[in-house]
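The chain below stands alone and is given as structure tokens, in the form predicted alone.
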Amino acid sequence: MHGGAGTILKKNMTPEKEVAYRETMTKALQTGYDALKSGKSSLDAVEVAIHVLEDSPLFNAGKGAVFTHEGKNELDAAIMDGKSLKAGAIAGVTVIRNPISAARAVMEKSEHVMMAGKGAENFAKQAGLTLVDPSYFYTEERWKGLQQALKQDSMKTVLDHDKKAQRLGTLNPDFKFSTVGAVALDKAGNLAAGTSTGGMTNKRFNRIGDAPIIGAGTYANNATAGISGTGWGEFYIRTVLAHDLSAMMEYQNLSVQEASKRVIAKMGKLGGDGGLIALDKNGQVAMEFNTAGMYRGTVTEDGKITVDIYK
């Protein structure tokens, strides 16, 4: 699992709070593990593992979504299933309490891969998954980090002259939070990947990045690995990180870990950064990322969970 890439540094970092993101990770990988012991299948332990993370405040996925330049929250997921590549994905939603699992409505439950807005939330609402104001999604931390940023924007446009900047939804990376996913290998041997996001603060026009596009942010399929990423979203869109990564795998024989970090250093030379976790149909993990760091965690086959988030 990872639970967002960044400029993660230890001295910004409160004992508090990164005990409080050590317990929350670990409570996500014990969900998941959970899951696939009682012979859940990796579907199902992707979902729970991300409800944990999308239930709480500390991430930006689901209650801890960060806020767009209107002050909304703007959730986006996608789901995919490594045995038959089916894939759902939601966009742009502002109601919907885990988009993870309306991410997996759409692949279950309709036709299509990817829907957005309002039609999203309204298919999710037929679909009997749980709805909620939208002030469900107000934090207090998130809304500072919103004010901060449009703060900085107009600053920028007063001092800043170089007309490359001034381009319409032109984003401060310093405002890039990142994204929660998982990815799990069942008893079956099947596998499968999420990824849940409320984007990038202070993002405009309806702006969608990585997480809900199939192949770029998420993927999986059983001939190569599961993939989540995290960090900034167009460049993983422009290199169709994910996706890149299996066919390394599956072209070139590449291990997990060496296509990962292929994928990672062609998307860093393009001025991306972010960081993904994959796992491999044999269990072999990679966790990733060009930035100071990641939260990121494992649990193995029996039991043990480890948990890191610097470099």
The other form holds:
There are 2 protein chains.
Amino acid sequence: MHGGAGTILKKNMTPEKEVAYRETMTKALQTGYDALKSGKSSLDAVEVAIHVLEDSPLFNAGKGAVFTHEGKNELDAAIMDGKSLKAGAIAGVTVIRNPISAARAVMEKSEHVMMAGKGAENFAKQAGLTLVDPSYFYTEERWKGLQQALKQDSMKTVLDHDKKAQRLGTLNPDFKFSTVGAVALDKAGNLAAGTSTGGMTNKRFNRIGDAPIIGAGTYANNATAGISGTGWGEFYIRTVLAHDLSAMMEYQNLSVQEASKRVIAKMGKLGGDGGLIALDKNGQVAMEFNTAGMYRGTVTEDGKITVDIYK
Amino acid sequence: MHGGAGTILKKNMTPEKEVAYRETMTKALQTGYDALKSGKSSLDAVEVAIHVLEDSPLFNAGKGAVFTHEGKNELDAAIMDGKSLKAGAIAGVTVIRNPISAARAVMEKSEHVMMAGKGAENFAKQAGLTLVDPSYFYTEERWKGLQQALKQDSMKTVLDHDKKAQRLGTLNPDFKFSTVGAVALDKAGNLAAGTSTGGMTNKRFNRIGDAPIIGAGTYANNATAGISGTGWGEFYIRTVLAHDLSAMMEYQNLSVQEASKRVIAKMGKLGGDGGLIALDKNGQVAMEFNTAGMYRGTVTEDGKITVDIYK
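Having seen the form predicted alone, the form predicted in complex with a further copy of the same chain:
Now the full complex is given, and it begins with the chain already shown.
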């Protein structure tokens, strides 16, 4: 799992906060592990593990999502099943408590792959998902983040992990969080991947990032890997990053680690930054990033949990 | 260029209509050719050629777009520059006369790749694009198509090129049109690709199809090809079709024709249908489809225009 890549530096982190991050990542990994152990599918594990991060105010997804320019929380998510290559995604929703579950409902209960805005919300309502008042997503820290972003640059959208923004020197140290994601492999050998995000602080124009774009921020294929990205979304879309990783494995026989390195390098060369997690059909894990840190963790078949933050 | 793939059968076509399609495709190709001849870029050629199809009521893009379940016209488009790998896309817009130009504005005048709905419209307004009243997109034929679709199935979204829908046997013969698209190669050796669509008749829930998804329905890369798809969008998204074609060329050294055949076969195997156009850096053209027909045409360096409709 990942909880976002960015300029996460030890010197900006309080010990209490670091503990909170580690504990929440651990809880999410344990939740996914328990689902798999009880015989549930990789899709189930991805979904319930992401719920833990979506329900936490620490991560930029669900509760804890950053604010748009207009002071709203607009959420994106996607999920993909590596066995059937079925996928579901939602973009720009404001009242769905757990966007990852809405993405799964799109995959399983509609003929579509992607829905946006009000339409996606109407669908989620019909599908019986938990809806909340938009105020549910308010957190003081994110609100302050928006105010700083607005003050800093009233014209230009600021990426919460943007190096240019960093250069401006006034960014809230908590801007760096991004997207959360999970990939899992179950007993039946099926891979799944999911990603959920609040996008960029101060985003405008109903911008859609890479998280809900199948092939960009989210992709799963039993023949190759399950992949979830976190970073400067525009570059993930332009490099079709998650699918490119899969294609390198499929067509060049690269390992998941080598393919991960190459796609992060390609994306970085264009000027982007961020990270990814990938898990192949043999349980090989890659966690690559070109930022200072990435909240990340793994749980192995025997239940061993590892969580890391810095490079 | 393509003007949509689907169950286009000679027996359902009047001679007058066939002439109108051929003439409009020819005009679009000539417009793109003239742009290239006058020294303009492949991006310019793609944009102005697509304008001709968007402005015609014959094609499901711009004027002529199909209606959603709610009786609206919601337009999607994307454009990509093979040299820089920059891209722009808009989804679910209702007041932008030429969606392909809005996609280009997103690429060139914003830091984003994709915008949706009202936000995209606000951006287009600020970027100085021509806005129209939503009634501009009304055509009697598409309205009748929606009424038939609603009558036929009030619960289930009908794809305008859906085989299942065909089996129901009541589809308007004009349902088959889909997306329009163009790919071009200019003197400087730069490839570009663009796609524009009204989506599916009777679509619901602000469904987003493949056309505005970079890597699914639209992709360009000078190292491989410019690609535009037209078909059952959900399958194009799930197979990341346009990028998969490019990856086969890049990583397996396949020709554009062979890669095109393979991605259409993969998509068909999952249950989808449709077609694509692809043009590589050497000017090699592929026009593959697994439907009865696809409006399609080419113009060569010396100005020779060819237009075809049936298999």
